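So this first bit is one chain, no partners, the form predicted on its own, shown in structure tokens.
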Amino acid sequence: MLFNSPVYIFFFLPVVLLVYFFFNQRHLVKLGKYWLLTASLFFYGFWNPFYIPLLAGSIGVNFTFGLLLGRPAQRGRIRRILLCVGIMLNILLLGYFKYADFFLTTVTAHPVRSYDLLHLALPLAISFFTLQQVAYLVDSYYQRTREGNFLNYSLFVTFFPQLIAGPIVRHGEMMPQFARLRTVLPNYRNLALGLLIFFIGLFKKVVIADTFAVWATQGFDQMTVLNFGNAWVTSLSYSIQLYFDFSGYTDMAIGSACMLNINLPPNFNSPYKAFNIQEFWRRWHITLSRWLYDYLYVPLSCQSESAKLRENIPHHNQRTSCRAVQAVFIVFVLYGVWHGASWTFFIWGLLHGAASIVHRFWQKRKTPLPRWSAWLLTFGFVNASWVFFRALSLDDALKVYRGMIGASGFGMPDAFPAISLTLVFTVLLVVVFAPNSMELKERFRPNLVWTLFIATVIAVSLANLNRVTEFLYLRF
């Protein structure tokens, strides 16, 4: 079930708010949350129900190790073991579905040795939940959070709105929510917002993002060469198509837990519009930035603790040292192959690594450039290396490449409509210049202005729901 099927916006979703709500309305609130679980799984498993048992399990082992976690009492040297061997399993389940087919092909091109593919079909958002979870026992060991209640625990992996591809939620931030009495009852102008806010998300992705897919595609799957502006046509609607499908899709989220009265994480702050490589980053999935950032930067360069309360990734004023470049280049590298088996996400992690070094060692000389240069360059090199992102292969990155610079020849785009390049700089000018749905949340007034606006946001949205597309970030 997709948030932008039909089956979500007039089934699912109304008779999840209405059930409820009318559990909570009548103190069964306790009754309200085992509805929440059982529609989250039920949503879950609509995809393939043969995968609840994988969730299922992954839930159980990981709520038993935070509860020996949690205890306070437990000797140092057990807990640390408890916590090694809780990651392990996690990062054991996720490495063995996402890349050990990968890992066999690698083997395969040996000239000795050949092994058979396992050809596994990836479960559904493993990705999302691993690292949730992973959070969830850290701060555990840490004494940040504590669950002894197997229901909120089950809900907090499952809810929803986040299970899929995030926003990446950390316990501390989601559970207190569900005990507030303004939490569990109808709050009215909660639900208008939310309806605003997933129906700009639909919007971007039934009118924005699957019209750009189609020049995608055509660009980097159906043609064999590319000119000089085919291949700009192609890149562009690639970096737009991603922006707003992914920002779609967290928009939707946001808007159906908002519903609920529960508030999710920001995860996008319109990062089109950063002026470095760094301040991107502290943009674009923010949730997943603030989760390597605290998890793995944070422990790689040996930073203070009081470091661990920052977000993202790491900010100007720490120290460039050799010990803190090498955990920046870990980081991207894992962050590049967290999306993918694959050598093209390998090098785009690899890029994005080397820039962000790049970047701290420029930010010594203390010689800002000038704004739009600083917004050129960095936006210049973002659409660029979303080139390896978006490949299937080496050799079709290397195709759009070409063209870019020209090497397969000069030309207007003639294998896109008249209006695309006219389409792609209008839709530019729209993300750098005009508010994201994170500020129109914050203006949001009840009053008759608002009301046109989301009805318009509305009527548009169902108007091009004439095919259900699958969001791009469900494949990672």
Second form
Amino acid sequence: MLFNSPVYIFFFLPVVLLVYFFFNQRHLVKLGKYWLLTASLFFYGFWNPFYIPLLAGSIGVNFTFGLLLGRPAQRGRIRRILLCVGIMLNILLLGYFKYADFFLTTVTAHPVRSYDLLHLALPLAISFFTLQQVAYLVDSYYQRTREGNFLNYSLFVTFFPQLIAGPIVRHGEMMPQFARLRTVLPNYRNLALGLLIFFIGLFKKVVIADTFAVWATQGFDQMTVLNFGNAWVTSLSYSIQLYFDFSGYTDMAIGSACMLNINLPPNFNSPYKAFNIQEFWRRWHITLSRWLYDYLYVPLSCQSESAKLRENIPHHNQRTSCRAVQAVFIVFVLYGVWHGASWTFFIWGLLHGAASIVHRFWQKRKTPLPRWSAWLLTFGFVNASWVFFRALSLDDALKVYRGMIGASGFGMPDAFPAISLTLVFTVLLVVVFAPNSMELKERFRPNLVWTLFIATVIAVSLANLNRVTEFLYLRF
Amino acid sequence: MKRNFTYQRFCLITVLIIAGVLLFNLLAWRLFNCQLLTPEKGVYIGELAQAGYLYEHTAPRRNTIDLPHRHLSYAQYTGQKIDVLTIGDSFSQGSGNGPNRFYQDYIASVQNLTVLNLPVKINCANNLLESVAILVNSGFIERINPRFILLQRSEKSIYKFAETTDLGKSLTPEQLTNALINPRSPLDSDTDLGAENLSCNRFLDPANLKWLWYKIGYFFSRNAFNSRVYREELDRPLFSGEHGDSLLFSDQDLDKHRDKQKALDERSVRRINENLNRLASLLAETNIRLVFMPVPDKYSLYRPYLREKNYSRSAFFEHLRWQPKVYQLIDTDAILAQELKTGVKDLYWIDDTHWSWKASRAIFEQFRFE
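Given the form predicted on its own above, I would also like to look at the protein as it appears in the form predicted in complex with its partner chain.
Next comes the full complex, this chain leading.
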């Protein structure tokens, strides 16, 4: 089920809210949790019910490992082995569904015939719930969290607003919220904020992202040659589409959860306002960046017990050791291929890894660029790198790059509607100068102006529900 | 407590807004847009009414044929002797719909000739002239061996004929087959106004908001501020129905449109004529005569009868008439203008950029293939 579908907006979400608070108001809190779990599984199974057992199995196995790891009496060596086995099982599950065919076609030396491939459909959300549960195992190992209740653990993994494409939450930040008394009763402030954020997210998706998606698809997938203007409209359209698609999804997730009195962590903080690549990664897909930092970068760069350290030491003061450089590369390459089994994702990760290293060394010189050029360089790089991220093949990416440097001829973007260029720059101005949805949430007051604002957003968003398109991150 | 009440009120208002938006969409869709944008099967409504959401200006029609002879489509062609081969844009594909929508059927019936219509999509061709030349050079035309080739093009896109035209191109038999199996010519897109083409019957649709916007906009502006469809008042009813004294036309008909400007000046028309003459000479080598049928834009044709003449008239036909020609010109502008003078209604459909059967009949009763 998609957040931007009428069935979710007009049926699923209202029914879930009504029944959940009905149970809670009658002190049937446990029943309320069972209801949320059932609703979440229905939400997941709406796409393909055959993958519910896979999700349930993954939950069962990780819960068991979490229980074993959480036993303080357990000996250190056994706990380490348990952790490794638990993580390996998660990686194997993800690898089997996501990378088996890629491995067969790319890594094996001899040519592979089509019928030798597995052609597995990627189970929805597998990349997200796998990372979430790996984090849970690690946190259990370090005794940062503990869960002895299967219902609570299942709810932590399957909670429908964050199940499909994040934000990637931690057990320690989620489950205490379900236990609070304030959470179980209806809260009109949260309901109002949730409605606001949800519909801002819907607007981002159905009005902005889906509009630019048409031009991005045309440029990347349908045109064989792109002149200078067409190539830039294509690449900028995709940058806009991706940001508004994913941040729109996140807003709808945060909004849905907020209505249930659950605060999900923010995933975006105006990433295109960043002045350097490190800042970009602190603003883009924040929960995944956080996961990679804590559970991959820190162990790789041997900065154990880093959570405390990270809070005290700013990033730019960390020493750029050889090991850290290696860690950055590995993290970004894995970040790239986490999105999918493809060389284009690999190169995209590699580019960002390289850019992060260059940025670290540049910082050491202590000669900062003027702010406008720093922004231009950062946005230009991010925009250019998205070409690899979006392209279906290396040839497609090169086609767009050739156009962007004018190698396929200079010219205006004549393949797109005349208004496309104006819209691209208008939206970019909004992205750079306007407050983001989390800032709007902070400024929100229930008054006439905000009512008119939400009325406009609702009217335009709902009118565009005629085309229900998938979110880009559902593919990952 | 007060604050809680305020948030509560905001939630209530928001829920009411959602309900109001749903109700508006449901009513707008059910009462107007559903019939306008997704008419029942077999009923056609013109693209101008659809793109401008001008429900009251529609002329719903069904495709019927009551002529004694019909033209051949390419799929029906099995080697018959062909008198006239027609190649053109959406006018040649009967896109106006309604009774006797193909002008080719009038050629067949009125003049008792065998007519073959050929939709052409040749990607490597710069324009329709090159497409015809490719068909000649690849031996395709020789196999059909028509006496005449009727080349049709609407005025709004005729500027393409003034572009550099290479009449020496040819294709392999395989490429040629691919080019000819398309049932409709891509040139149809020349009159694409972005009218909604809905396959589903959901009532939540941006069309509902656009309908409201245009409904208000047409009170204050000829094109509702941003519509591609203009509405002007005529000094007499030249269309049937309650709004028969309104003229709907596309922004592409106006001289301010960038494509139209290219065809306005005499130099462009001279180049168009030269290219047509070159093609006619090429065809003459195989004893085929070229007949060129430009189609006047709706605005140009009806302009003399507008109450307010806000835009200039295209001088394309005036310029073309006096050019030296190797081909035959069907002066549709003169023929249809004469018809309008006699007060004939519905020469063009009120809700469409295309003409109706009345125009086809008038033209081919006057022009003879001799």
